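This document opens with one chain alone, in structure tokens, the form predicted on its own.
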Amino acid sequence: MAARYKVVLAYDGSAFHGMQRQKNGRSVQAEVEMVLRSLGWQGRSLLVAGRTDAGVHASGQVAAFDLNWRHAPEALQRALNASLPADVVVSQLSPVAEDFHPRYQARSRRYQYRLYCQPQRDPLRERYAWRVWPAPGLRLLSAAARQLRGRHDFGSFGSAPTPGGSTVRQVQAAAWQKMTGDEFVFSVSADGFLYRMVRRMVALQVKIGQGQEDPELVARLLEDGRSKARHMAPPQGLTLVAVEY
């Protein structure tokens, strides 16, 4: 008899067109489903907590599937990882209730965006971070992040996953941290995210931190909910780090 399994996936999004299966282009979902089929999976679609854009990474993406597996869960995790490509791994696997759904039962999702500040490019860092120059001020970044917290219409920062869907979201936490050296990390948690919402939030905050945009623009866009923020950060600095249930 088939049981439902929950998996936590980590992947380097550099060579993927996103999490979701694509007609043309490599996807994380298609890679996982191909391996599952080799293990006897007969499902139509992997259940996932949410899609990530092309080039976006994950250390805590959650998925679920039903499988008739007669061995220990640890053996299933080993079997999956033995066949998955090098840029995807099942970091955790466990049996769950048969009605578990990684998307609809999620209480929050947490992303991190990493950037570094240098006048010239660094090929060894730019795969996982956005290079910006001049360096933004931490005080201005933090003030902008505080305005994003709470329940707002984030329509100016992204599009609803389904046409005509609500663009109101509850941002539970949003903060910048100055790391060692020239790096900054933006951490944000919400009950859900719009398409490209985090990347627009980051880009505007960086422009504010550099003194190139009015700090009051965040509040105006949240009040407007329609006019799209003009700037968008590149995908490679963004990582889905956790989905909470």
The other form holds:
There are 2 protein chains.
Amino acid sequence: MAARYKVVLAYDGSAFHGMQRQKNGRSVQAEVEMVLRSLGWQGRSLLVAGRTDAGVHASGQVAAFDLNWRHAPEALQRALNASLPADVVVSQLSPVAEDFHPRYQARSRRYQYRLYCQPQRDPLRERYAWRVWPAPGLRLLSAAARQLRGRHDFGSFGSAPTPGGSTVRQVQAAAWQKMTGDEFVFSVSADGFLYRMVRRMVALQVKIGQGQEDPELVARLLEDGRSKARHMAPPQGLTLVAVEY
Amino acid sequence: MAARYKVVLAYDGSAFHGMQRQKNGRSVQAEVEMVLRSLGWQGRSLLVAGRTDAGVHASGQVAAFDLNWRHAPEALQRALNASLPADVVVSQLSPVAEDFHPRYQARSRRYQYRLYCQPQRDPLRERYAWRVWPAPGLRLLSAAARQLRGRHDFGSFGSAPTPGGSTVRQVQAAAWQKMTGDEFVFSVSADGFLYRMVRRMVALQVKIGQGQEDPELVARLLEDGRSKARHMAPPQGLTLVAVEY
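So that was the form predicted on its own. Now I'd like the form predicted together with a further copy of the same chain, please.
Okay, now the whole complex, with that chain kicking things off.
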């Protein structure tokens, strides 16, 4: 008898056109579905917590599927990982209730965005961080992040996943951390994110942190809700870290 | 009039067949030479401090070339970086004496090798570290590293760059460091390294650290100088960090 399984997925987004299955181009979803099919899966579509863009990474993406599996869950995880390509892994697997849905039941999602600040690019960090120069000031970044917290219309920062859908979201946490060396990490969690919302948030905050945009612009865009924030940070700095239920 | 320039190169080795120019396959040397040629360089070969294998990274490789350049060195660095691909960068550039040779005049080279210890692979670390499980013990690793220090015949750990050449090398420093999380870094410097010497050193120490090889084996291989250490760590954990003059 088929049971539903929840998996936590980690992937390096560099060589993917995104999480979601596409007509053309490699996707994480298609890779996972292909392996599931080899294990007898007959579903139509993997259930996924959140779509991530081309080049965006994940350490805590969540997905679910129904499968008739006669052995232990650990053996299923091993079988999946034995066939998945090197840039995707099932880091956790567990049986769940048959009505578990990774997208609709998610209470919050958490992303991190990594910057490094140097005048020259560093080829050993380019895959997982955005190079920014001059370095933004931590105080300006933090003040901007504080304004993003709470319930707002984020329509200026992205579009709703469904046309005409609400652009109001509850940002539960938003904060910058200065790491060792020249790196900064922005951590943000919300009940949901609009399309490209984190990348627009990051680009605006960096401009403010560099003194190139007015700190008041955050409040103005949150009030306005329509005119899009002009800049967008590149995908490779972004990682979907966790989905909570 | 042509002057000699010294450059420090950083590169992500993932997509290269190594530092050295090859008949087939992308090399760092060929990429740099192609850009130099577009700036009027007519040399036959870039002078390089050390060859690195396919998949090995560098943050401090050193090279040199002669060029007739009429502008400031900073402008030359910018011109090189504007044309180099994203996975190579000139992080420093300076004019040097006309007889400077990056290989023959190097006093020491320093490498780092990074491990991470998890039962499952982590796609976000696979490019720059070797996954090892079970985790080795730091004491065993450190005891093994201590034995590698000093002047020894390292013939069991690699072959000389020229056939029949000496396999005696002076290892100036060799130590393991436990990083935050589940990572270990091995730092090693020597007057020179044999072909694949660091990767064989690392693999043997890890086996010893996991209790799978006798700690005495280090001394036996150093005395023997002939029978090759059996295991070799994969290239992606290795980075050429610095060359000193």
